[in-house]
Every structure is written in C-alpha cells, then in structure tokens.
Partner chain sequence: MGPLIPNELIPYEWNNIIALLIGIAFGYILEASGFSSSRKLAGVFYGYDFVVLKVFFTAAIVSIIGLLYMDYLGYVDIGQLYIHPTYLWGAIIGGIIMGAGFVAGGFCPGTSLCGVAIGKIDAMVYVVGIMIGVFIFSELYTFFEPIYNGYFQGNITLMDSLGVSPFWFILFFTIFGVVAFAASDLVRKRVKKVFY
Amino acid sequence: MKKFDNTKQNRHIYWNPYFGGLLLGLLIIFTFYITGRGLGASGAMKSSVVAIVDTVTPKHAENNAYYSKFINDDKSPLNTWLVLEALGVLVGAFLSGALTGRIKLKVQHSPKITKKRRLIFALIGGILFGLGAQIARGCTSGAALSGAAVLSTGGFITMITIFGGGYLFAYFFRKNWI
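Would you give me the structure of the chain only, in the form predicted together with the partner chain?
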C-alpha cells in the first residue's frame, strides 16, 4: 500500500520538468535584462561566512587576502544583491512547499541508510561543494547556468565538470542513493 502511494507521488507531485525549465530559462533572461547579471546561490553563503568571520575576529578578516576582498567600510558584507536574492529563494521555495503540503521537518534519506549516515554525507558534500564553488568562482547557478546563458566558456566548462565529476564519483556514493 505504501509503495502504491509513493509511485503516485513520484508521478504527480512536481511540475513537468520541461515546464520548470522553460520558466527558469525565462527568469534568467529577465534577470539579465533587468540587472545585466545572472542568478546565484553560493555567493550568499560566502557573504555569510565573511560576515561571521568579520564579526568574530575583524583583524583576522582584514588581514586575510580573500575575506578582505568582500569587506567594505560603508556596508555590511551581507548587504549584497545575492544575499537578498537568496532570502527570496527561501521565501519562494517555502511558498511552493506550503501550497503543495510539502513542509515538514525531517531528514530525507534512502531506507537503506541511517539518518546519521545521511547527515554525515550531507556535511561532507556541502564542504566539497563550498570549496569547489570558491575555486571555480561560482556554483551551478552562478557559474554553470548563468554562465551558459551568455555562452561563457568558463560557465560551460564548469557545467560539464560538475556533472562529469558527479558521474565520476557516483560509484563511490551509490549506497546512499540506490
């Protein structure tokens, strides 16, 4: 019985992916048309780290060649376009989840693994993604998607290597998913 419900869920609960892709493409066009730049996500998390370090140890943040790029005497490191956009993402996703009854505090994981294992791998995955996004100067949104929209060579390379990297390492993490 439970399985039957799940099948139904898999089929009906989300938008058709081509419809979602079309709207996302139109949103990217709109964003470039208005602001001259694309979307982003990891930039907001970088700003949060800069803000935390700058609050805890301002001297250290000033002396570090990376943090200091994003520290400005006039305004907080959190006062950026990408941080506001990321707050919007939280609001938008919450609205969509609320309208479809998907809001629930839980750890989502394969029945074959424990909650603890899922959280450990989520943390490892996040650390790797955060590191990689700094090295490549952007994540799936800022580098790959927004880069590709304006045919940036670097954007396309990052798009190919993110997915390529995923397939390259998929074998090692298969127990977590299948």
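Compare with the form predicted together with the partner chain: the form predicted alone:
Here you get just the chain by itself.
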C-alpha cells in the first residue's frame, strides 16, 4: 500500500507583505473613520488586568489611584472596543490557521537551543514588551502605527525605537533563532 505524502498539500502560502501592509493601512484609515481613533492592543490587556484585579480584590481596585480610573459601576472594564478588537485578532488568527491547515501545537526554535529556553525567552520578551507598551502609553499598533498614521512625532519615535531596539537586541540573541 502506497504511503500518502501530503507535503505538497501542506505548503504554506503567505500573502505578499506589501499587500498585507496595504491592507493594514486601509484598516487603520477605516478604524479612524469608524471609532475616531487608531488601532491598539495593549489597552485590551490593561482592561483585562483591571477587570481581574476588580474581581479578585474589589476594595484594592477601588482604593488604587490607577485601577479606580477604569472602574465604573455601570459597565465592566472589558466593555470597550479594544477588548473586542483583541478578541477579533485571536479569532482571525485561528481562522487563518484553520483555513490553511497550520494549526498545530509546536514550539519553533533553533537547533542550538531547547524548547524550554525558547519559551522562557518568549515569556521574558513578552513581559518586557508589555511593560514597555504601558510605559510608552501604547504598543506597536497603537503608539507606532496609529501614531505615524496621523503624522505624530511620538508615533515615529516609537516605531524607530521598537525596530531599532529589535535590531540591536537581535544581534545579541541571534543564536536563539539561527
């Protein structure tokens, strides 16, 4: 019996990055038109943290100067379009992976490092990027892309800093990828 070879069927066809960039630009314009503001993802994380703290320790959340700004008796901190946007990104990514047959649980890493090390570095990088997004008052999409779309100096500085920092640190951590 002939063994079925599905390697040709599992070829990954990716969009042209320039086409993806064009779509992202159109999405930012559409978002400004509909909501009056640009894209952003770190705001959804902040809303989620505020909701969790308010659920676990409501007294602490009420008495905290930061958390109390986002707590309202009438509506949940999760009742914001940023949370819906982040959920939409997750659902869209899952659908994209499902439609192209790319959904599988695996850790991509260089042969030079272990899965554990790759996951630790990813966790540390994610935490640092999340903290940086809060300090900068926006993430790559909110501060950089949406800021640059309205020709904000801060948006351009954020974008240069994010990509410049990425290139700088990539030199020191390249063995984790190649």
